[in-house]
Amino acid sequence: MVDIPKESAETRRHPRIAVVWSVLSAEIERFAAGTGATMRILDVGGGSGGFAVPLAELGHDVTVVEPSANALASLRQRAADAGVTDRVEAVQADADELLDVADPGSADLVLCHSVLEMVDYPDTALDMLAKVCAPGGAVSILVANRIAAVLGKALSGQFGTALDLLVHVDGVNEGRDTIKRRFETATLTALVGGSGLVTEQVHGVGVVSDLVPSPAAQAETGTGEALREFELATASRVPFRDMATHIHLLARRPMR
């Protein structure tokens, strides 16, 4: 049995992120009753290694690519004080280099979280994606929700931009947005079609998480766990899942 370190199974259970933690814990226990073995995991612009490390201590082998080397400078870092040095490799690249430096079928589970938004052409990415994942392997996705941007705008106030979230096609608000578009759970489900990926869930990140108060008022107050809850119960459901502030879906390449 593995034992984790208490400050990064607190982590995994933060109500922004225990619902992405959920799928990723659920595919990792299908992945080990079906072979007994560790993952070979590859985390796409996985940054500084929040996702990375604490699968590493779990006992994967996980790949990062990325390509600021200041995120990866932190995330070489991040491994060495959590004793995981050993099963985390960090990869300088962009998104659309990731052939020039993954094998096609290399990995049990690709992630490729806030990588979508930010990229000139997300279903070339997905088709990389896709090639580098082993057949009957998964890929984890988060995308930030168009849906979300255009009620968090309205709701603060701010019509003008939520109507220009609501009519651009990408869902952005040109000249102000950092990012290149926002997904709907039809459209991102369309474009994960395309690739020959077969969605397999879909879940809301952020159900309510960005509307209430921070974490410190939450463990203050002790809302904190009752919110991981909600965010777990309401994850799945329509239509919460589709005014989450972002979505999460997991594809599965086809053995065949």
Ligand SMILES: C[S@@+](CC[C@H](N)C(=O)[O-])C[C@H]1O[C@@H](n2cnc3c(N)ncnc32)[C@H](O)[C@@H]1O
Second form
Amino acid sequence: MVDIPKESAETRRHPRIAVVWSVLSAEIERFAAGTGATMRILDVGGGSGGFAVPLAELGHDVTVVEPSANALASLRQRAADAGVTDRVEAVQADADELLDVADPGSADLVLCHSVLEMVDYPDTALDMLAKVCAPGGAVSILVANRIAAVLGKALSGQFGTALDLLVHVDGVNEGRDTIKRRFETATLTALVGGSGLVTEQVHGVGVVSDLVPSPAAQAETGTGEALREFELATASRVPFRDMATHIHLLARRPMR
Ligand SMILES: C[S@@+](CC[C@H](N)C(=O)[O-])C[C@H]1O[C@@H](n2cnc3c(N)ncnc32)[C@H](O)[C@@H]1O
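What's the form predicted together with the ligand like, now that we've got the form predicted on its own?
What follows is the entire complex, opening with the chain shown before.
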């Protein structure tokens, strides 16, 4: 039994991403029930370690593949502050180079959070995620949802931009967006299926948490826990699921 550090536990309970941690925690328990061993986790585009470090704090070995030197520097600092330097490996590489830095079938759990929006070819990236995942292992994917972006713009009165996002083939505001594409549940599921991975769970992440007062204000008024419960209750329910700011998908690599 691993002692869960307080900071890690708080990160995992944050209302906005509670459902992602709930799915990851279940996957960790599933793995432990099968082998009882430490997981080998690969976090592609893992940034400064927002997921990697709490996972290492839970006792797992995490390799972060990330092109940004600045993000890797922050990751190393975060890992040092959390006392998990020995369980976090930082590798500077792009998702396109994944098979140059990770062996096929080498990860029990692969994370690719908020990255498929940025890569040149999401289908190629997904093929590589599937290859580095061990047979029977899981791939956790988090992407921006076009529907939420359209609604967000419309609700703030930016109807022209909302319509642009609605009709653009990739759900972006051409030339003014920082990302290359947004996804919808159906398109993401189809893309994942094309890589040979089998989708097991789809959740909405941030059904309303970006539309309500800030986390600090929620903590002060005591609504943070209620918001967390609301997010967890609506995350898998259509249409709430499909309106959330992000879509989380857990897929599995078949055993053969
Ligand atoms: C929004 S951040 C997400 C960081 C982390 N996955 C998380 O959820 O906290 C996106 C990250 O993807 C990285 N990135 C951008 N293009 C990439 C690519 N082609 N391959 C791999 N990572 C990329 C960025 O450097 C950045 O760290």
